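Given next, in structure tokens, is a single chain: the form predicted on its own.
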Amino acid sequence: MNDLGRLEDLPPSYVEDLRALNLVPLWPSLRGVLPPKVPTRRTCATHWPYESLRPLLLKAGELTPIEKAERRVLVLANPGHGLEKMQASPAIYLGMQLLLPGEWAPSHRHTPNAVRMVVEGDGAYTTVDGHRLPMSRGDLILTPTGLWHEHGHDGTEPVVWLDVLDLPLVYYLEASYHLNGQRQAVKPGAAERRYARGGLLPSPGGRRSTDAYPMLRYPWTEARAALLSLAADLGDHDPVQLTYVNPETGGPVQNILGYHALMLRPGQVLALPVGSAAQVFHLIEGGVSVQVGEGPAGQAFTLAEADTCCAPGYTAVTLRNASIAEPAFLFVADEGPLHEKLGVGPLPPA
């Protein structure tokens, strides 16, 4: 492509005439919106150490009662997008939420999809569409778009979870809003028991669900056991990763963001395939080093348990288990389902 003209090359009077009609010449900005070979990315490789943010989250519990906060959250913001944007990547919002013993976060619903990855504590629950879902460390709880949800805590110690929402995208589409509601009546049953084993679904007489989201809680005990079982059946160097899916359709649990559980064998080094989607890594168990990018421009993070980091799309990511004796387990969120729907990704060479 030849050098493009600059806005400064145009007569000021012509530029003023364009702006008076809300018109913009494309050619001076063409390479900004369609750069050659690799997209422009604002997302920076960023690390949020839990050991540092946890005291600030607990301090928020002292400073602001739940009645004033409604949702007591510290947002994990990516500096590349600007802290005021409150986004970790183009389509991912992250927040660490605190619920103290005896508190209740009121029922509401909103247009963005959300999931909760439980970081620490026991005794809390989330009620989604009338289903009371206990929250234990490593559990994945869905609060899909439009469904009523609230949080309560009957335990004795603080409970913290990682919120993951597609809020930046929904906000960009000018479709983001919420509604407040009343405390929900709890329905009987637990959907995760109906879908507790892979490859097995309730028969038609066994009350198979027609809900868009038939399973709202994915217990960590089940996911961890499945990863260990899968690892025993794979080669020593194969990646051990599972995707959280809708048990009735086999598709992603939500339609914008994808969620996965990843295990690293003792001492394993895993180079992830380079794709177009930004990724978030949250360490559930163990210790992992993360290399984002290559060469002088690359960044390295050392993750302790409950740490979170993100990596932009079109960037090499390598994970290394720091232990040579124990496996490590990560929760991964990415923009994969959205990118697949849009049909975007690395283009083949000319």
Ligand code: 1HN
Second form
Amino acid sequence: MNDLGRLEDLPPSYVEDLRALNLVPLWPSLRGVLPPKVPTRRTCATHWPYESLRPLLLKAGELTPIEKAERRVLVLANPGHGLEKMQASPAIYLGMQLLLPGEWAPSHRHTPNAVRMVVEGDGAYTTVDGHRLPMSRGDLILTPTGLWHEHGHDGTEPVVWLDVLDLPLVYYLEASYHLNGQRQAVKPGAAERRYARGGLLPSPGGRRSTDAYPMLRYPWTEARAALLSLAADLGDHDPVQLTYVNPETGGPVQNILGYHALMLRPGQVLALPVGSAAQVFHLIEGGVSVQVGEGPAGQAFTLAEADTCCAPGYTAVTLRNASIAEPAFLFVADEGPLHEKLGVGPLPPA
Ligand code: 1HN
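Target state, the form predicted together with the named molecule; input state, the form predicted on its own:
Now the full complex is given, and it begins with the chain already shown.
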């Protein structure tokens, strides 16, 4: 590969003339934007242990009343992007949100898509598009783009959940904004009852739902049972993974980020396929060691329950269940749907 000319190789007066006309020579920056063989990634493999984060989140509950926060969140920020950018990866925002008994986080809607993965506590609920969705450990709750949502808490203990949004991408697109609203009137019905069994869809009068987001709550009891049932049907070394889908289309639940539930059998070691998309891992149950990248640049984390970590794209990730007696369960968020829509992926070898 030949070295390309540098900016310093050009006469300063020429560079100034270019700048005055909002012009820039490409060749000094070409290798920067198009590096050889592997993309530059700012995303660092990062681990956010829940044990150390939790007291600081509870402290935020003492320091800042909900009225002064609207959403009381500590953002899981990737140092590789700069903490102030509030991004875990190019397209993923992560935050741990605290709601205390009796508190209410008022109704709003916005362009970024969000999901909540419930981490601890009972008695909270999110009302999305008029549907009151109870929140329990491991439940996945969708608040897709444009839908009204608010959070309330009728229980007695603090409730914490992990927010996952495609905010960094939508913000980068200069398309991120919100509208405030009134407390929502609650509609009857629960989609998780309508879509209670895989392979069977409601079709009143022969018509299927055309709702873009027909299911907004994916209870953990269902996902966990489905993983155990899938594991029983697979070989001992097969990956036991489920994807959260829109039951009407079979496609990802949202347009930009993808969500999955993964089970590791006792002692199982799982090398994930290397793709272009960054990934986030949140441990729901058990103990898992995570190896991100290989060799001296590789990083290893030990996830305890409720810990979260992320890995950049184009990087090998290996998960190992630390227990030889019990299964482990992970929630995975990735940028897969976005990359797939854009047709971006690792180049096939020459
Ligand atoms: C948001 O709407 C929520 O509704 C949480 O709970 C975190 C982070 C950035 C932008 C919007 C929520 C958010 C957010």
